[in-house]
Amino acid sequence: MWQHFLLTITRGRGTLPAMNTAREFLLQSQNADGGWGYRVGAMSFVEPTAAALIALRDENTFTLSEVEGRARDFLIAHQHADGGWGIAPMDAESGWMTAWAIRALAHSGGANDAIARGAQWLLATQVLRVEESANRAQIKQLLAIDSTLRGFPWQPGDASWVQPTALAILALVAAGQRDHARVREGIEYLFDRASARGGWNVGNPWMIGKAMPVTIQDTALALSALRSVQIAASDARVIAALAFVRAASARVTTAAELTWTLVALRDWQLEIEDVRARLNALQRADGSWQGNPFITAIAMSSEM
């Protein structure tokens, strides 16, 4: 009974006991390059390495721990020459991973440089759209979505994906360009594509008639991409996600699964317990879920 009296105490007064160990298992698990991989031991990333400096990085000091300082170091050593960041050191080619790179270097404060060249990156990134009036017609009436918007890809070039531009999205605003032409119509990339049911899926919401499946994950990255640009709470379109995954989460039983449901739930400011109570149970004995280093640290994240 006492255990799970200390699984769901509420937020505000105190960090978690869940939470505590979870930080321990990061600062474990870092990587001598300073990075994190998605399992321990594994070769650094730069999504698992930003979502656990966001993690680790304590607002209420104005100095980096040494763990947060070699994060740090790894992010800005790996940026590339054109001001984007690639999966790994050893990939060449700009892409995605930027966006997760300019959170973390925003959050952890300084690195201004490093943030403004891949903000810079990011706004001039290509991406593939259909503008002839035929096709576009041709689009619409197979996908029922407007293949003029811009939102952003996996890579340049590609066409454009939900959660690449939420995530854009977070850290364009996070490096202080909120009010962006490019952000403004990646937010109604995020709208055209969302599902008449509530929610998002990796794409289109329709495909050729039929409804696309929604997903946790996608969702909670549009919603909060959505908060971030300070989207009304009484947005029908918000109220139909938030009810998607206020309803979804009843039926989700991973690790990754639940702590998008909170990510979503939190940022939206609704009562998350429930489902935090059930995301501690999986916690193992060393902290982590699962033994990844990322989903334990978007898992500490959605406590902030």
Second form
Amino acid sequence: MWQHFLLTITRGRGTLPAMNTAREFLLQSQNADGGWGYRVGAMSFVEPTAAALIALRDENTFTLSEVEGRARDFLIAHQHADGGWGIAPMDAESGWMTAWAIRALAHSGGANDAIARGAQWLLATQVLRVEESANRAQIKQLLAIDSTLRGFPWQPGDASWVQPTALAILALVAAGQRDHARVREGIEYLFDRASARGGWNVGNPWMIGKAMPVTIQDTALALSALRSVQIAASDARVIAALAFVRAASARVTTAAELTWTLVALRDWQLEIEDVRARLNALQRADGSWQGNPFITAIAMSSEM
Amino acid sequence: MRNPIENPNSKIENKLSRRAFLRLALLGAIASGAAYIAKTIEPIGLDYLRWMARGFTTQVFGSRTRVALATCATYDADVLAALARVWRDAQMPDLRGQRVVLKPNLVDFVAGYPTFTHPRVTRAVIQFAREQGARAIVVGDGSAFRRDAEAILDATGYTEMLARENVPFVDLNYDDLVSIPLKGGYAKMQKLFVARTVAEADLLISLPKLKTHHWTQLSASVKNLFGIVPGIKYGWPKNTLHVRGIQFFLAELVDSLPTRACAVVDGIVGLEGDGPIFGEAVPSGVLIAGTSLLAVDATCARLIGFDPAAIDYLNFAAWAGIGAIAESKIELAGEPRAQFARAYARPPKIE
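The form predicted on its own done, now the form predicted in complex with its partner chain:
Expanding to the full complex; the earlier chain stays at the top.
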């Protein structure tokens, strides 16, 4: 009850009921194994489970609720021997999902050993990079990127991409590795992959002479990562990306895009009320956005 | 045994006879041939020979497969009637009682570029499947660049169309997973996660847009299968699959599909030049259909003036005996190919 009181005095009118029903949706949609899927009743994945744990975690209490505890147990139970996580229990190969698990465990407190092993796995992740000068020049010509920079891949051994890089940076910061060289290189990678027009996409800002479209989710996550290492708001690339987000906020219509818009604007302390109101208007009767525990959890977290 | 060279009494014949010379030359030729073969197959091993033999057998003894073409001048025309004709002419599967997954190409929406399968084509297939007595109809795709399918569905007109037809959409990037064994070994992967909706269907209908593509030259029914591979595992833009060699991975997909498949290609308006996104619209006025995805794609290639044998994934798949792409192995039905033939501008060459 006191938590609701705190919410009431810190949030705008209309937001509290939305968050309460969203919370109820997450509580009701947890699977028996402690995880969440991307749909109610679907198999559990690490990403929605981690996002739900972050969204539900009441930071004003020291102990985990039963739901939170089961979610944390799910994550810990599915950590691989190498320290990483796959996308779901059936995935035996560690990959980008490791970042999500670390973030959730760090947010929920405890599990220091699991976090440390996960961080070590991330830091040791092999990534494809091209250093041979002729190939490097060709890639520069085709894609206008520096192929020698290491970010983080979706899967070990692959090329780096924006989302796994941004998530790995957020996870490593949460694990106390903010000053690690891989984090600094990851930031360089993000700057290299920024669109000249502001913002990010999957990681190809340019393709054979044409600027590739920028997306809200990639931009929001990249901006969150930059914020986590205290890149200044006055940085020209941040300004350009936020300009893209603000311009896009007027035209995006889906719950997922509005949610990520909110994440980007909130992280940089920009005006969010209009976006918040439009997002709340899309909330379904069951308390969810898009019937999707992951999007619902991100929408809830954007209130924090 | 002593070394005969150390024995001054040994009778070593230093002079090489003609017969011995010929024997040595023969042995040398055999050794050189073996070395060449070993070098050629080195990255693959004996599978190379197995695939080559299967390919040879398929090319020589394989049966012909049918691909049909039907006129459909515009999206405002009677697409359903054209679809019914091409379905019949291609001798496509009976849909009665089938659980059918329709897989359009919804790679992305970029204003001004016809990157996606037009919703009227997908709608016609939904209506046709319903008329034919399909038990369940689902539309699904897993887009390559954006994680929010709803935004693409809205922008492309699919949200409205699917609501009107009362057909569900499954985002194959986030569907429950099934692990399928890859029997080919072409991409050196043992297994692959695919969307459960596809794996459990009776029939997968690949509904691509007829496009050029800067990585694969052609994007049609086979490349469209990238959408059944979940982004949540393989990332966006599913580059893992490119890294392993697109032609090998596409061969794996065709060869190891967990579901029977057929294709209807939206060639009413195609895309030429810098595909799969930034190409130009080309009115081609045709639907192309068949039960062999490789034969359908080979026919698409010929329609737009490309040599199928010069397209890596088609060439490899045919060489390995996964299917046939030769004209002699494809029986064309429906309206004549010449009616639709048009030389598409080629995509930029990327080595």
